[in-house]
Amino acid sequence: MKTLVPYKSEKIKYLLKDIWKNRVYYLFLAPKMVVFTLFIAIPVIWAFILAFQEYNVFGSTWVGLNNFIKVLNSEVFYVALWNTFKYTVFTVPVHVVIALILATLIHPLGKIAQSFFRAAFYLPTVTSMVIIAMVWRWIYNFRFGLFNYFLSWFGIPPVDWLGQSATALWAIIIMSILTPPGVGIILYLAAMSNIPDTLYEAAKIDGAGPFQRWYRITLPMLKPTTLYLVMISTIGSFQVFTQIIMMTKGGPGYATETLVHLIYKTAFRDYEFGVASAQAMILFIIILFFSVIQYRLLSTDHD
């Protein structure tokens, strides 16, 4: 045991010496670390603590697992979970497939054409989701919306897309699907550019056609990019919020209630911060579970 003390002290001295040697770099990192600590690390730790408390400004009470039990016994929570799951199942695969198809069509083009289409598909992603939701709310308008205007051409009566339970969630899903997957297209194009041309030339010599080259070479080489896109898309879809609060506010009834919107209402409408924190912890576990499953299925390390 005595031999460990000098070893640890030498290790600490080496670490401090390394920090002092690279002090300029750490100085540049300091503002980012301060922001991360104040606005991410501390709130996450505080939310974890709140999940086991009944919050009160004048003094919180420790309630153990009562908040989690309350969440798991809530019917609204399961409705929100099902709506979020349905939204994820229908939007994530479609977004990834559309991005792959569009990137495949763009990649053989010249540099100028590629740059044009990259900008055309990526620029909408820069636009705030609040603005996009406002535009789509006008498109879905019952009286003068664009969708109902097209339906009138075929003599179909107008549909209250966002005002009835049968169509509200599907309207939001359609809106998300029709929003260009700009990030996915950019990432796929970058990955395709890194695939060696020699692989395609060898396959062409062996008599492989265009589809066979795409299926046997391009798709396997894009597997890491696909894994990344599926994971970040799933995480983003489970956190869907802006579209809900701007277009339906979870209604009609609970037809479009999602987990993050439910957490928002529980915390800032009902002021049950402990329950909202428990909901957030459960959402974190759900996202972690799906992320691990996706990594196990799509990771190249297990091939």
The other form holds:
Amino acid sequence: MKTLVPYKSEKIKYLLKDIWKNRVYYLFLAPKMVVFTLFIAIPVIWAFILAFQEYNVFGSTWVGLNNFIKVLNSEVFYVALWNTFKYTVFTVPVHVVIALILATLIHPLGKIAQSFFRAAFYLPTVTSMVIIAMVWRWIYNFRFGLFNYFLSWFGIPPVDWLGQSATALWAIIIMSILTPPGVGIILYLAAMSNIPDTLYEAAKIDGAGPFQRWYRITLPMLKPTTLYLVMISTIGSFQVFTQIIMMTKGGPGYATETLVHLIYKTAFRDYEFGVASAQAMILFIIILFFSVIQYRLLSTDHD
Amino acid sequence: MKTKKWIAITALLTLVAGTILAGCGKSSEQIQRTDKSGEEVEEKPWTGKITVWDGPRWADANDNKYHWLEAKTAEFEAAHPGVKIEIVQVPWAEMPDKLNVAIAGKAWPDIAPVDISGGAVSINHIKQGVIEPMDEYLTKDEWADFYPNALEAYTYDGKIYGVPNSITVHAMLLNLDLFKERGVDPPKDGRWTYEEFVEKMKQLTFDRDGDGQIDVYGFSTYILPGYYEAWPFLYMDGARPLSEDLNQYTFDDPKAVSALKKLSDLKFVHKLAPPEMGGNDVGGTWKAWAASDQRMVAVEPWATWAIASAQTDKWKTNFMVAEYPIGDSGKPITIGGVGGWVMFHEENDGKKKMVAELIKYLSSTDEQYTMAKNYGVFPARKSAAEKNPFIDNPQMAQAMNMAEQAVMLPRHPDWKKIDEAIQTQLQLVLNGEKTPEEALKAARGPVEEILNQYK
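Next block: the form predicted together with its partner chain, after the form predicted alone:
Complete assembly follows, chain above in first position.
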């Protein structure tokens, strides 16, 4: 015990010395760290504290786990959780697969063609989701929508895509799937360029065909990228919000209610910041759980 | 030498801090002087900055929709030297969210236009002390000039938390060109029974080009939490969502079920409404009635703003205003709302007086008259209504007559949650997934859960 104090102080001394020695680097890091602390770290910590409080403008009160109990007793929360889960399960794998297929098709092309397709598929990523949702709202319009127009070619009566519980969530899932996964394509293309040509040449000499080369070389070499994409897509999908508020507002009934939309309503409509923070903490735990599972499943042979 | 240096630095810092603090007009205090006998003789008015949030109102020649407030605040500044008013322009659609975020961050404005029933500010905010009571700033006679139902909307626990400046109602807007095209007479004096309404709407539902598809429908509306265009239909047989004491859910009684059935029958039985009726597309519903390239619905219910809107060049429509159809209750009914200015929490009494002064200035008889004439709302002051702002606007005059039929929404602190529990069920009736009985019974559980928290 006696040796612990001087050891600790030595460590701090060493740390301070190190900071002083590398002060230029720390100085360059400082702005980002200040922004991170102010706009990410502090709000996250504050949200965590709020989850255990009943929010009041002039002084919140400590309520222990009451907010969590309230959330877990709410039927709407489970509906939102199920809808979010369904959305994630259907959009993430399809998005990743589409990105992989498109990257595979673009990769062998010449520089100009590659640049064109990169830009074309990345464009929706830089377009506001609000605009994309507005366009899709028109595509799903009962009377003038493109979808119902196509259906009319085959004599199929129009469908109220966003107005029926049976179709509303699917309509949003389809919209997400059909929006090109620009980030995924770019990342896959970058990863494909890093695969050494020698691997393909050796496989060729061994008599491997194009599909075998793709399946036995490209796919395994892309595993770290796939892991990253699956994880960020899952996190993004669990946070689906803009499409919902722009297109259905969670309706009809609660057919398209999702977790983040519910958190938004709880905080900014019902003004229950404590309950909303508890919902956000539960969402964080769910995302963390899935991220760990995905990491374990997809990263084993690359450590 | 060192001590001197520190004294100098401390003095300098104190001087700088003092100058900065003195420069902050917000914190300047009122000064009271007393004469030899000790009586208060003079009070220096507060000076500093007042922040006013407002949404776009009617445009001037330069398409400036804030010109009225800019002119009024400039006049106020001129009359109160040392007072500077900052106007923050906030689109109406963003007002509730922005106010809620501002309240959460204790960065609220001094004044904002708020419809207490509209969701931007709720009774919970009043309970938390975010809104200042206004009782002491207007005299008894001044308060007596406001319509009682307008004052009631801002009254909580015996105090008045805002100065009403406008009343709105929901009304049926009838496209008279379509009535003429089908040879249908509009209702006399804008009044009709449910049966007469159905009969006329049937005649207005027709296939114009003979392709076997309906091109024009008699009626349409939408259902969305926070919007009440369809609700007078639900009230037509005498039903109300909550009991008078706000302790019981009453919207699954036979009167409510029959009223909701009457509304859903328009779509599913009489087939006089388009399949998208009851969806959540507010803009699409409006365009179906008002856009010159559509005009595929003859009658839609809207809040008062739509009357003024349908008189602008963009949406110019040949229309008239009618009452909601009369149901089993035997009298026409509509849902009303009250808009007004509220003062947000402030510690400084001098500033509170000045802010209240500004609110009074913006809510005077003349200003309410101007607002009514140009902005499509009804005055909340009797004296402004007596000036007859709609003498040359029969549509607005007709709607103003409906203000007497207006019923306000229940003033429950958690009304927004109750509203969602009911409206999400209404959506499922109008998309054909539930019967009125099933839907209104399904709303009972969540609504009672909310009500029980207050018992």
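Residue numbers count along the first chain shown, from 1. Just so we're on the same page, rigid core means the largest C-alpha set that superposes within 1.5 Å between forms. A quick note: this is a predicted structure, and the numbers were derived from the prediction, not measured.
- Hinge motion between the two forms is captured by two rigid parts, the smaller swinging by 9° against the larger on C-alpha superposition.
- Shown is the Cα shift of Ile19 between the two forms after rigid core superposition, which amounts to 3.9 Å.
- The rigid core superposition between the two forms gives a CA shift for Phe28 of 4.2 Å.
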